[in-house]
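Only one chain is included here, represented as structure tokens and corresponding to the form predicted alone.
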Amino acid sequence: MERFLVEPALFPRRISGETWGTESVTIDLAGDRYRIDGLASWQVASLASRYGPRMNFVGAAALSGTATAGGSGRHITSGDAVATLQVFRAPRSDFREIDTRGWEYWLDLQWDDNALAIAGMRLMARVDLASMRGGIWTCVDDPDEFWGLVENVLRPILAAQLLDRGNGLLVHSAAADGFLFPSTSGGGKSTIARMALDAGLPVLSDDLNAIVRREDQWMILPLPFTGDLLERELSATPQRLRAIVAIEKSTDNALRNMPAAAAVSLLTRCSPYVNQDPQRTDALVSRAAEIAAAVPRAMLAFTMGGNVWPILNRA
């Protein structure tokens, strides 16, 4: 915390507060929604800018000229929620100055029994996970900045929801036709996404992906969350798990067999922010073998050039 809070020991114990405004919306992510209240209207069209259909207004927002945002417009009411998000208003001292030139965003993450405290760059959260209510507290003021904060909260939300109700994981990858393609920063998921697009195939991300199971097949479903790819240029269709596939760069392109021990050892270290918490660690390896036994395993060498869609098709 010490990194972005002047005094980390006043980060809030409570989810209270002064709200920037009155108004709420939902936002559809991997089969459920997500309520985020005490927003002011440029905020609500912040959130529309980035979120689209998958935004929903709830009271006085389906009411104004916020709805016309960019958002679906949809009246919803609190019950359709799996979590609620408050925004709060903190002082612009709270927050330590970042230089960030050259610099990774990243967020500090505070696993607590079953609470989870966020700080990062003009931002703290603290979530009760039990209840899935939180609050989120910055001075950011700016639109164009807003919605990534909200953002920086709901991933973390989003991959405790997945591990801890018993159906799915968030997972590091691209994802295209079927194939999962779990990797760390810099492993290829960009490279091997554009090359699925430049072969006419769909593509779900190149960033990030939410694995679940419905009913006795596992299906990745289409996430806002990308990395150089524009979700324009995405797929918004769910598609059934074909394979996992590991991917590393090479000079020539190969297929070779991947254990079910190397599979579980990948998803774990690709699922975000859960693989933090100690606490959920079993729960993490388990929902990994899970994923990792329903499927073909595999590990593909590839050229940037090269055409690797033949030889996944035939494994």
Contents of the next structure:
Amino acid sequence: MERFLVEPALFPRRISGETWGTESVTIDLAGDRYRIDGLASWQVASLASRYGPRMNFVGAAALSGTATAGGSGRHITSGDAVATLQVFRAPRSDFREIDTRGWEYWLDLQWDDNALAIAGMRLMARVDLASMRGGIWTCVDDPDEFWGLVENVLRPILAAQLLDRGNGLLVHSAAADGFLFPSTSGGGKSTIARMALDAGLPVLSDDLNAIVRREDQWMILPLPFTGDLLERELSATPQRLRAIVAIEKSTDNALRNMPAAAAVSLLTRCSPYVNQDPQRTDALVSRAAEIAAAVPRAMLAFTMGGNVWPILNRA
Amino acid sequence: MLDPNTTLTLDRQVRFRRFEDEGIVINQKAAEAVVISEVGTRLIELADGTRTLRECAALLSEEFDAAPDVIEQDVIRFAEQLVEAGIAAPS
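Form predicted together with the partner chain, following the form predicted alone:
Then the entire complex follows, led off by the chain already shown.
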């Protein structure tokens, strides 16, 4: 917290403050709806520019000119949302100035008593994960920065929601043609996703994918969170999870079996946010084990530009 | 070097789970999940804070049909790695 906040001890303990406005929207992620209240019109427009048809306008926002800027403009009642966030003003003096030259963005997450506190650049957020109600405090008044700030809060909430209630898992991975390639940063997710696109295969995301059980099978659901690929390059159609594939760049294309423990370990390491919460470790490992037991597992060594899909399809 | 009469206890922030022949150790402090070999998995199961490393090695040498002195050296080396990684503590 000290990295981002002038007075960490003054981090908000209650979901209260002065909202930026009175408008509300919802954003659809992995089959659930996340509501954001207390928005000014320019903040609604900022979120609409990022989330487009995934966003719905609630109340005043549905009737204002903002609704035509993007999104479906469908009216939503508050009961539809699995989580509700309010956006509050915070004085600029609460936040440290950060020299971002050569800086890789990161967040400070603290899990405590089923609550999550987040500190980041010009950002404080607190979410009660039992009630799924939370607050975002910020001084950001730039539309181009605002949606990213909200996204930084939505991602860990989505991870907790999928694990706790959604019968699923948020996984750092590339997903293409039903194959899930979990990997941490720099592990080849975007490379394999690009190879899939070049082969004419549908790609969901090259960064974060939601794995969710639907009846008797595990599905990969599309999310708007991408790495190097553009969202318009990605498929919006859910894919049945065909296999979990660990990837390793190599000089040859080769496929071998991946033991269950390795698959569980990989999924656990690649489940961002919730893998930092000690209270969720057991649930996380159990969920990873459930997924690993349900589908084939493989380790793929691949060459840049090689065609790995025939090997994968034979597996 | 750890004494063969040392007992080993997993850190309270570490979770261990067996999957088929292998196990994984999750270090909650570092959000790490490490795959442990078949023998290492069995050692972690045996090292319950009451058995010494020597006693664990004796049981392992029976189960895996290996020379006790060789197994004991391997057990001590592996135990030292667990301690260095903050996964277990000697007692």
